[in-house]
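Take a look at this one chain, the form predicted alone, written out in structure tokens.
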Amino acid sequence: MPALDVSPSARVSELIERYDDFLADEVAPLQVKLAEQGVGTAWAPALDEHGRMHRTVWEARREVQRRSAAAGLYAPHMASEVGGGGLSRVEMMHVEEFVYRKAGLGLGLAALAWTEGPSPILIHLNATGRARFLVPLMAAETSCAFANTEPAVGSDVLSMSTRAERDGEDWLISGHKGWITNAHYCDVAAVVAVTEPGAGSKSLTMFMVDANSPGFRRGVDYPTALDDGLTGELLLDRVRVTDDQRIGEVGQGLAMALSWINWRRMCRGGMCAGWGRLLADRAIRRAKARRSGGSPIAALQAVQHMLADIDADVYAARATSLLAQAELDELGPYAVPLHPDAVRLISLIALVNDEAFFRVADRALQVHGASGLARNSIEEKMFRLARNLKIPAGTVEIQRNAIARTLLR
């Protein structure tokens, strides 16, 4: 195999400069304004009486998204034909790494479309569907929720009970979705439903559903370790959707859902590289500044070993991710169906980063000692984030299963 180029491209270097300016000029003042309102922060928001993220914090995030979209920075991962930046996965990893390291846990993370923004699979909407759903998502005028999981069904998606039945030219969707990010505030939801029971991998179809549709209801908040008030349930009672709201073909719902999930798995590379280096930088500064027995704790071999292990994990996970992203660019990261080798590479990115970042967050907190345990300190929140990452978008066990299947096929 010829050598793969994983260095930042010229357009990535130019983009990073623009993100740097955007975070300083647009986001920083909004973050100061948010801090003055007594509603918490982007990473530790106050919660309302229903346990949901305080709407003021949510609106601050939405304002960053809208400004980022207006500046042409919100969706560089999307194809240029739909108004995105058309960046490769290697290029996106460099961008994501910069933004996550620079923004930390602040409002700046909203500068990049996350799961509530436009997913690459929405290119599979027809022209009418794109105009209705994708265009406003690209402009950050609306936000989305990925409604796949159910209260009793996680990775075993073929066991879901949500149904979409034909009614003339339309569909009627009924079901109960749980553990849904952005359930409380989404304008639209990408809902996966059974359209042909018993058809195995062809039994599911995905639809874009307007949250204002009759029969669409938001359920309770699901408190999680992240304590951000953004996870909850969605209930659908004979919600009518047109066939123009279908994503992909009938029976392609499993492939569409996996493509959405795989997008988030691939983003682990830049996320964990950026946050990992941020934690490493903070741990090094702490080790130099904190004194014990008259000397900086950086002089202690035990602390030196923790710093070395942090650096090794960040470096190894980043290198693995960049190489895997480069190989994915050759294979097609969003192809439907995916090349079998792409399945393995995506799971490798998720597994290596989820495991390594958890060790990094654990050791970084340890270096900070008691102050690292302070509720909602950077280290304490990152530790909870790191533990959380090992479950959503497919558990680390599911990633191992996928890798093993590819190796043994």
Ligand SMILES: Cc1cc2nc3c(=O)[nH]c(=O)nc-3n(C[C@H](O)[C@H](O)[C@H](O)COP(=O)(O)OP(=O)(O)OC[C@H]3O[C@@H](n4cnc5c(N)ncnc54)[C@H](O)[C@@H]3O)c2cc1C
The other form holds:
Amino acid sequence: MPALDVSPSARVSELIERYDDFLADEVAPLQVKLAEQGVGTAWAPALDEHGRMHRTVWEARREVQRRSAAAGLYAPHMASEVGGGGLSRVEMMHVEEFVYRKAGLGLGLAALAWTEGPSPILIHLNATGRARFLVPLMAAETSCAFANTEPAVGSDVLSMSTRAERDGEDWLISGHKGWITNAHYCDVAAVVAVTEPGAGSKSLTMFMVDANSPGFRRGVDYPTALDDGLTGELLLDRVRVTDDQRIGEVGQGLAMALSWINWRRMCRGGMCAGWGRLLADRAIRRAKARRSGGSPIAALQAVQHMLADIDADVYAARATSLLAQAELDELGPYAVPLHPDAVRLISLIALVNDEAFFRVADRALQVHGASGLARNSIEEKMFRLARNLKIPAGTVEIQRNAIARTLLR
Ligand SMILES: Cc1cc2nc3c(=O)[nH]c(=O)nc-3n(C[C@H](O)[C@H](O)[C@H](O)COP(=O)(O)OP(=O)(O)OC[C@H]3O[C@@H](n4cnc5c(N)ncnc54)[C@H](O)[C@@H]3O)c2cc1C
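Next, report the structure of the form predicted in complex with this ligand; the form predicted alone has already been given.
Then the entire complex follows, led off by the chain already shown.
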């Protein structure tokens, strides 16, 4: 195999400077303004009477997204042909690492399109579908939800009960989706539905659905350990969609849904590297400042070992991720069908990061003692985030299944 270059390209270094300026000039004043409004913070928002993220906090995030799009910073992961930055996965990892380390848990995270932004798979919409759904998402004029999971079906995705049936040229979708990020505020949702029952991996198709469509309803909030009031239900009752709203071919829904999920899995590399280094920096500072028995706790071998273990996990997960992203750039990270080695590499990124970051967050909290457990401190919230990571976008067990399947094929 040829040597893989994982260093930041010149255009990435230039882009990172622009993110640095954007976070300082555009985001920091918005964050100060948000703090003055008594509605919590980006990472600990006040919740409304339904348990949902306070609309003011959501709007502050949306404002960052719109400004980022206007500055050409929102969608570097998207192909240049649809107005994105056309960055490779290695390049994206450097960008994500920088933004996550610098923004921490603040509003600045909204500078990069996340689950609610444009997914690379939307390139599989036809020209009409792209104009209607992708263009506004690229400009951050709208926000999206990915609606795959149902209250009774998560990992076992082929057992879902949401159906899309032909009605003349159109489709009628009915079903009940649960655990959906951005269910409350999404303008559009990418919905996975059964179109050919019994057809196994060809039984599903994916559609973009306008949240204003008759029959589309938002359900209850699902309070989670994240406490962000962003997870909830979507209910669809004979929602009419045209064939232009189809993503990919009929029967390609599983491949499309996995491609969407894979995007989220690959992003774990930069996210955990950025947050991991942030937690490492904070733990080192704390160890030098906090005293026990007349000396900084940094002088204690017990604490030194925790710092060393944090460093080892961050370094190992980051190195694995960069190498895997470089190999994925060779294989095509969003190809349909996906190369079997790409399946393995994407799951490796998710598994290695989810488990390493959980240990990092646990040790970083431990170094801080009781203040690490203070509700909504950086360490406490990161610990809850880290625990969460082992479940969405495929549990760590599902990542192991995918890796083993490739090894044994
Ligand atoms: C905060 C949050 C946000 C989310 N956002 C979204 C979203 O935006 N869109 C969306 O569609 N979904 C979303 N989800 C749902 C998430 O993707 C699912 O929770 C996840 O896929 C696991 O499904 P499950 O919860 O039904 O667990 P289950 O599938 O019931 O799994 C339970 C346990 O059994 C194990 N298990 C199940 N099947 C297997 C198997 N075949 N092999 C080995 N082990 C197995 C699992 O690993 C797990 O440990 C979100 C979840 C959370 C918590």
